[in-house]
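As structure tokens, one chain now follows by itself in the form predicted on its own.
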Amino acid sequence: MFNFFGKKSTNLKSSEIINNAPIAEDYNDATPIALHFKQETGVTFENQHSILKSKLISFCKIRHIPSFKQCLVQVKNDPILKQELINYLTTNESYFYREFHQIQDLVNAIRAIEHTVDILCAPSSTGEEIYSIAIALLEAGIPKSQFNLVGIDINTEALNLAKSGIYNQRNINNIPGHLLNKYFIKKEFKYHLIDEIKQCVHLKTENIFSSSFKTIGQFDFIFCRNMLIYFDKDTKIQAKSILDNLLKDRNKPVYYGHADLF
């Protein structure tokens, strides 16, 4: 502050000194954020606490958040920051034609159905699985008018990648060569999925544990592969119950991944 004559004053109030002082960093206890994150998403870090703590420190420092306590307050009150944290902490690792035998089972089941079927892919991650289903159905001679494919994920960055339909070599390694040439356009070192396939699916941001998820609709078939591996036992059971309730026919199974053990 300056006095009337333009000289810098040294008569600062104690409150001004406190307010301008650097805030001490406190990144010791990540447990409250871990518990909140599990409550919101179902994802647990029980066996990866050191990894979580390291990632949270980076997350906070990039955003100039001085403590985990302050981070938790801001996440609870700022939807944008909350989504950034979800994107930062959730893993998206997938590829085309993963565990394809399950997709083939789906194709065979739909062949015997005359009406339009509704299929949910939760999570849809970066799109490889739901697009694999679309390609398999079309290759089986099932017209796109006969199926409705919905993909959901809590990670908005993953969904944006899915909507772009642009993939690396490692994502498409399992696709037979003739299908790769038919459904992708190679540009430099990237593979661009053609619009015909992208238009077969509907992608949206959604959390199976949110109240709004109950209004998503009913489905003939549900794919939920490699999501439950991030949940503890009780949360897996809760997720299974939620998904079972979305089936039009409770006698039909939900397709889980081989690692999604209960």
Ligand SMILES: C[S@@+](CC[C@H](N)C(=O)[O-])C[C@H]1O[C@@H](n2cnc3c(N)ncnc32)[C@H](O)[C@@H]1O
Contents of the next structure:
Amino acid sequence: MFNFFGKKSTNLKSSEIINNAPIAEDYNDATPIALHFKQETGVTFENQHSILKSKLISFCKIRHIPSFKQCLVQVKNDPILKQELINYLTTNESYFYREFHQIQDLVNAIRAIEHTVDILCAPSSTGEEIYSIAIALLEAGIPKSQFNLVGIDINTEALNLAKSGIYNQRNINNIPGHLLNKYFIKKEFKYHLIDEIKQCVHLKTENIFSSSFKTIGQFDFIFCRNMLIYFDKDTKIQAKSILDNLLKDRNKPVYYGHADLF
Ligand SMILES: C[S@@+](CC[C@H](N)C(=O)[O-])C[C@H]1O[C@@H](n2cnc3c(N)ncnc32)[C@H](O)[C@@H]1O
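Show the same protein again, this time as the form predicted together with this ligand rather than the form predicted on its own.
And the full complex, kicking off with our chain again.
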């Protein structure tokens, strides 16, 4: 099916192209998209409406989508466009050895355990956090066979970057120099993580609110840092309950970031 711009529109029902006629440009009310986005991902733009609006105008214009109304119809019907919007609107800022004391705490806890431990990093974004955990565990003498590290994120572009393991200077600033030399190869201005570390983790696209996430497995430790800051209070509580259900032992901690206040 082709829309009135002659562009192929996947999964778009003809009844949803309003009156089958060109729609006048209308980028006025971003609220329905904001509500839909929150319902799907948990991410709220409640106090950032003008930022959201200007981002959405760019998103629509680049794709020749003439109105927010039309955008919402397409996002609901086209999984590729939906993923593009998710990739565009989620914030993936991360860096190695961020709030490292929590990772150190995890390492100390694992030192006292003899069996293989399952660790979930949700969200893992571009990989810096989960790879920091892998490096810290190996540095503590905990062999690769003793941990299973699973990382998830809703943003597929972030996960692809994580899988590439290629980072900029600003991502690696916190790593002690000897570890940088040991685990990265510098090529021109980029830092390439060595395969040994990349092979320590399993990365998967997941939305923490999806039904598949609820059955992703059971974990000894969960890291959930710097995601709840994008959720409102009710959604934070909902996310916490989902994560608690993935813990093998409810007495073990879920590590949240300092900004993820409930
Ligand atoms: C700022 S990053 C945090 C990365 C890492 N945990 C850290 O602290 O450095 C926030 C991540 O949350 C992800 N995210 C937001 N909503 C999500 C959801 N519903 N399910 C899974 N990931 C989500 C975003 O895609 C983004 O990569």
